[in-house]
Amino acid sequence: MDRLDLQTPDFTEEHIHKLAELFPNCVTETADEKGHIKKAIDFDLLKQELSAYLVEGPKERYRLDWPGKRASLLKANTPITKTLRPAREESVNFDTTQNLYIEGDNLEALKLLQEAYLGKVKMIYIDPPYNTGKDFVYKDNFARSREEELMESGQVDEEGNRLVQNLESNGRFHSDWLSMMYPRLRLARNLLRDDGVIFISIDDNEVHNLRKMCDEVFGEGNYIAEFIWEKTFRPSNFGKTTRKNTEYVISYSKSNPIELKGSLEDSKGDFSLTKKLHNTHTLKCPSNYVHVNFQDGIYKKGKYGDGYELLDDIYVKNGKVKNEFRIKIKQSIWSQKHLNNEIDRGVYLVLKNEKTMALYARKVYKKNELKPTTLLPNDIVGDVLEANKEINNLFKTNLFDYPKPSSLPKYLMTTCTEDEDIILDFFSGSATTAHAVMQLNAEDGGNRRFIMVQLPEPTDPKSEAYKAGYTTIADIGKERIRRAGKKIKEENKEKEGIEKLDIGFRVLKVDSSNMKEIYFTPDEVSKESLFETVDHIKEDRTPEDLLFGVLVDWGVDLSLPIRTEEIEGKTVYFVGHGDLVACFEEDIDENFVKTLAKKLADEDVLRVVFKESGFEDDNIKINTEQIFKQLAPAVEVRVV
């Protein structure tokens, strides 16, 4: 009976296998650090195979390079033997939710998601460290022995720190940041659907390098746009040369270039009608063609601000002026005839402020013409003040530095996602993206799912967050989802179907393998210690730990519903609708195996897994495979 290997895919081996099929003459052998013979690629021969001309040594070419780039590529391809352990007590609606919150190093988490979510994520939004010289980068180190890799908990490096401050005085200032981002983006691309999109928030410090790196990872032809976000509408801090009040969101598609969807708000090609070009002062405006941005009611004729005068009362209902009226403008760029022609061509008018009655024109686009503008609309996407206000409303204090407003990722979601799409954020911070997913689902009735990934980075003992009892950034993120979910449901309690809104999340934590070292290196076990390692599962691991380890390794959706059932006195886990069945009990006998096999054959189950040491004896273990072949031949049987 086959064992599950319980490690993430080895992309290097997969790439070598694919190249060997195309260019068998380029395959050679080499010895690894332990002297074991392994297949490798003769790159000199491969270069010649891919060139119509004689290749002689390295040549200059256009590319982004930095010290450590090759090592960072190795980090992306190196398999790990980590697992994800469930934390029911920290979750919300664990058994029914489709949302995930993964706590741990995001590079390891991305590797653990490769099997289950390969090509399934519609949108990725991340807000990584900006490399300002004051923030932190991940300290990735895979140059460890197998023993150290297996024994490490996954939360710290050998110095006890997972994050290190990347000071501007560091000679590898840009290189360290690029080496941190590169493997994560390569792994993230694997998770995107063919029509998937990634959005990355960034500022001036690394936007130029990030664009070049994404050109390489996603393809220059898949670049969509560099959106501009006004992080503050009232800049007050002076920089050395300018007052900076904007940041960027760069976007790429997975493969083929895609068009993002716009909305009415994206059609705001507004322009004022008060420029000194014509001497026409009075314009007659038809009813229902004038929209307003203020409350319904009756507004009396008279002067409003400098330059506008209503010559008739106006009646506003549902955001529109319901009666024909005349408005006097000091200087108008349009005559009455031109206004009538523009309305016939699809333009409508907007009164933007009840105090001034400032009149603007706006073109109405057809649905297939709507496209988002690269300048994110600041009346839809809030600034840092809105972001801080959101945190304060939830926690009654400011627990997080530099959060993004939930309106930013929510707006980006409207451009490319629909019902039941998966949204991933692997630098989730205060879980703004999860907040945005729940909010958008409440608004449009969608069932989008989120996957948040966050390192349990310690909070500063002097910070408000630490004083409030949140010792890690992950603690803040999880609590924000809990509070935001409740708040969204309460605010929308009168809305039909709101009770179905998924505000839960299943917490999974990156940890070392469920298996003892003997599982991976049985040849290194001595005779003296053999009897100490008869059971290769670690003593502190529960059956549910083993179940999620199997889900990760077998590539089963980690958010599928899980139920348990007693069969012949033993607990059996049923995942999804026949996706996986597992039993990790002891003393499994032939009667139990036959009963289970018959049941699974009737229920159209795909896979079943047992604990290898759980069988009564070796004969039962051997017979199990034969029993399933006879009674349930469609079921694949494995052990851990």
Ligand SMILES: C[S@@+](CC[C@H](N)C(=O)[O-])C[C@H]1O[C@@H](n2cnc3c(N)ncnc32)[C@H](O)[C@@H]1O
Second form
Amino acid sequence: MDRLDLQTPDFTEEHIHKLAELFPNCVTETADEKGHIKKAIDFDLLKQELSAYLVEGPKERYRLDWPGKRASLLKANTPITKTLRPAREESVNFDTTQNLYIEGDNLEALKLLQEAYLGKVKMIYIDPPYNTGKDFVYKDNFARSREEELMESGQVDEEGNRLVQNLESNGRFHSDWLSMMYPRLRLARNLLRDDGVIFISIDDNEVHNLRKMCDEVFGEGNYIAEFIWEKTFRPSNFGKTTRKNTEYVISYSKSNPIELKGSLEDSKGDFSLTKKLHNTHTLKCPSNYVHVNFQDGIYKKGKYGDGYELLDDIYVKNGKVKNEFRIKIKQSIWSQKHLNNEIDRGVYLVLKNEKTMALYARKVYKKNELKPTTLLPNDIVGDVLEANKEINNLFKTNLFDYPKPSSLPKYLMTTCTEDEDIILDFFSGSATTAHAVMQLNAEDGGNRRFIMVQLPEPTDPKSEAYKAGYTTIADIGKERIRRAGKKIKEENKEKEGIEKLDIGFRVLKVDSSNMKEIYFTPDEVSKESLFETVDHIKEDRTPEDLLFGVLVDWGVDLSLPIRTEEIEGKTVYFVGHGDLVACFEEDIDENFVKTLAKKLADEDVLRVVFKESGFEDDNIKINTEQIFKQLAPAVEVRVV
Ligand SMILES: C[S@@+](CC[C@H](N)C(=O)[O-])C[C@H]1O[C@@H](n2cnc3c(N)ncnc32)[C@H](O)[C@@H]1O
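Switch from the form predicted on its own to the form predicted together with this ligand and give that structure.
The next block holds the full complex; its first chain is the one shown before.
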């Protein structure tokens, strides 16, 4: 019976495989440092094959390079033996939610997600450290051996020294940042669907380098746009040379450039009624024609701000004025005749604000005319003040520096995601993206799912967050999702179907392997420790730890529903709809295996896994494979 391969994919091996398909003659064999034979590429032969198209040595070429690039690529390709351990008590609706909160270094988390989420993520939004000269950047230790990695506790924050401040005085200031981003983007690309899109927030410090890096990672032809985000609507003295009030969101698609969807609410399509001057001051607006941007209700006639006066009460229902009404406007506006012509052309009017009753005309675009403008619409996407307000509303204090407003990732989601899509943010900070996913689902009835990744970066002991009991940024992120989820549900309690809104999340923590080191290096087992191979699972690991280890290694969706059943007194886990069944009990005997095999054959189960040391004896272990072959041949059987 095969053991599960307990490490993340080795991308170098996979690349050799792909090269072998194209150039089988260039594949040869060589020995590694321990004398094991492995496949390799005969580079001299490959060069001959491509000789007319090679750039070599000192020849000039166009590319982005920095010291450390090669090492960081190696880092992306090197497998790790870590795992994800569930934290039930920190999760919400653990067994049923489809959302994930992964705590740990995102390089490791991205590797652990490779098998289960390869080509499955529709949208990635990230807001990485901008390299402002003050950021803490997670230094990947390229020199670490696998043995060292295995010995690690997995509590990365306790190591402390790997999270270092990247100061401008650092001679490798840009290189260190690029080396941090490069392997992460390479791994992130693998997770995107073919029609997937990545959006990356960034500012002037690294935008030029990031664009070049993304050209390389995603392909220049897949560049979509560099959106501009107005980060403050009231610019004070931010920059040395200018009052910088904008940042960027650069975007690329995974493969062929895709067309993003614009929003009907995007007011950049609105135009003022004063454009075609006619000395009219009062307009009669037909019922059901004027759209509003505020709540349903009755609004009394009278004077409002900026020179607008309602001459009749208006009744607003479902976002439209339901009665015919007159509005008087101080400026000269369209004639009534012009308005009637515009109605015929498909233009409609919008009352934007209940305080001013300012009236605008809005062109209705044909569906294919609707694409987002590269200047993010500032009446949909908020600024930093709004972002701080959101945190303040939830926590009554400012717990997190520089969050994004949830309206930013939410707007980006409207441009490319729908119903069941997966949205990933692997620099999730205060979990703004998770907040946005839940909010958008509440608004449009979607079932989008999120995966957040966040390092348990310690908060400053002097900070508000620390004083309020949040010792890591991950603690802030998780609590934000709990609070935001409750709030969104409460605010939408009248809405049909709101009870189905998924405000839960499953917390999984990056940790060392569930297996003792001996498992990975059987040839190094000494006589004294030989008996240890009987059970190579670490003592502190629970059956649920093992279950998630198996999901990671077998590439099974980590957010599938899980239930347990007692079968002949043994606990059996059922994941998804036949995706995986697991039993990590002791004393597994033939009767139990037969009962289980019959049941799994009836239920169309794909995979089953046992604990290797759980079988009563070696014969039963061998027979198990035979029993399944006879009674449930479609089920793949493995052990850990
Ligand atoms: C600019 S913040 C993101 C803010 C987020 N958009 C929000 O609105 O709250 C970047 C976050 O990435 C986290 N981070 C940095 N390096 C990381 C790594 N290697 N793995 C996971 N998270 C990391 C930092 O702790 C920080 O919280």
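Bear in mind that the values here come from a model prediction, so they are computed numbers and not experimental data. For clarity, a rigid core is taken as the largest C-alpha set superposing within 1.5 Å between two forms. Positions refer to the first chain, counted from 1.
With the core held fixed, Lys462 shows a CA shift below 2 Å between the two forms. When two forms of a protein are overlaid on their rigid core, residues whose CA moves 2 Å or more are considered shifted, and Gly319 is one of them between the two forms.
Ala601 shows a C-alpha shift below 2 Å between the two forms [criterion: core-superposed Cα displacement of 2 Å]. Taking the rigid core as reference, the CA displacement of His338 between the two forms comes to 7.8 Å.
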